[in-house]
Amino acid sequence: MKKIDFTSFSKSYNRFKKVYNRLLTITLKRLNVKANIYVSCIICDNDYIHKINKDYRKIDRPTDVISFAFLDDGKRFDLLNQKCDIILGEIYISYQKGIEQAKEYGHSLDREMSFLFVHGLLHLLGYDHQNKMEEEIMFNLQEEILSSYQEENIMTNEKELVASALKARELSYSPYSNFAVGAALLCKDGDVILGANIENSSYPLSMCAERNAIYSAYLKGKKKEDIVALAIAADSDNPCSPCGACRQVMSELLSKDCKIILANVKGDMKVVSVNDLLPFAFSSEDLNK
């Protein structure tokens, strides 16, 4: 048994309970530990976690992570390989300052909220960073748990934004054509915009579902850099399949090597980049020729 103890100064934070219990059970398989871990995780603000630094590592300012072990090292890693419960120890995290960091770092929240939990859960599972071999082992092992969550994080998002898009495809108005599309946007800070085909009588003026998610985007201030995937559906034999128009503004407003999820409602799914959609696309470049 794996359990956290979370504890939260906002019911905003409490998202972040079903993800750490997640990199907790990654990281004990990881490590194979046999023992049943219980650890304590509290998310607190830059005030709480100053005073915390000041009175018990006397630097008086307020930092990111701090971790109490319950243990010393020698019992810690002969109880870890044992069948038996462990109170591992305590973890606190501001939120202030995993939003500063993912500002700096240029990643989003989530990935530097995760960051600063398997780190601190590192350090009381014995792991530490005092010269440059503990650091190496210590970070190369926090980016493999990280990528471990982010890729089984990957596949249910992928399901969710076609759920998405399927759900945008009730908000089509396609009269002409009678082809309805959804397509919604996932963005690094979690954002999901939705888009869906408007037709008018005058053909050349309707506006497929991709291009009024990715314009809705830009008009919310996001860039290419800030959007992770776009998925679209449609009640079509194949995934559906975006039209040169989209693939081209596409071409320009993501990332080349964005995730594109193309879907039907009866699940077909097939997975692309942008990249793959239109490897000779015009771009500016080619105005100055």
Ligand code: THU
The other form holds:
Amino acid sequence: MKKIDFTSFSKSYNRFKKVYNRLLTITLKRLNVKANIYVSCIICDNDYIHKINKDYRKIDRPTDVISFAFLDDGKRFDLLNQKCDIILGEIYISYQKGIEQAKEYGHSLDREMSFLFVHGLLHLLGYDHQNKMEEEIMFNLQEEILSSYQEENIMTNEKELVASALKARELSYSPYSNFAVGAALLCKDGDVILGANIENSSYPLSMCAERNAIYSAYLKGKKKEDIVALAIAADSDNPCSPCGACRQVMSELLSKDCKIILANVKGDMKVVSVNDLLPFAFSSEDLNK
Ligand code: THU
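Please supply the corresponding structure for the form predicted together with tetrahydrodeoxyuridine (the preceding block corresponds to the form predicted alone).
Entire complex below, previous chain first.
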């Protein structure tokens, strides 16, 4: 059933339609809403939201999100728990503000655009932040909804990343071992960087797939805090386990929160951390002692 009537100023914003529909479903489930909810969502620019802010709220500047509820609070609270159809209202979101605020807070644009939608939606559902108590309830709920969404999303991302690693594996040059390995590294900004093992007749000169991916990422200007996950895949009985040299490189060039996804062509997957792979690692801190 169509839940969100989605309008956007640019085709490139359309990818948020799926995200917002999912966030709406998670929110309604979390709040035990029985009614069928319909929402209008408009992703616009700063000029447009500025006009709305000025005309309807008498505030003469652009803002990030504005929502207009169609029903007053009393009526809405009665209806939410009944099996009925409710057109909740409209949510306007400025894409430009989304970009500015994502930079300011140091998180992804997707995270910011998701936050703005959930914030606007909770207002439509009657939540507010006029005082400390209201604010705490609304903001905790926002965090909870965004975390649930992120967790779901990570699962989808993990599978997609393994698929990319398997694709990268096709680029392997491994005539000596005949053991092709692929790697795919996911960055916060959505970039996926690939690697495959490249061998040499002088065997020790060969380079593993995951190290190729990590070094490529650094050559593209990424740092450990930009990298969220690394998938490694081979035709192994168990999910492909990285060699010791790669573990040492990972322990220095990836963050402790980076997810390492070990996989094989059969579809087995195991998610571990860098520390699981190499506890008590040698590091730069050991050098000058
Ligand atoms: N290999 C990798 O690419 N990654 C690993 O984690 C394990 C091993 C490659 C290196 C070599 O080209 C081949 O697999 C056999 O050792």
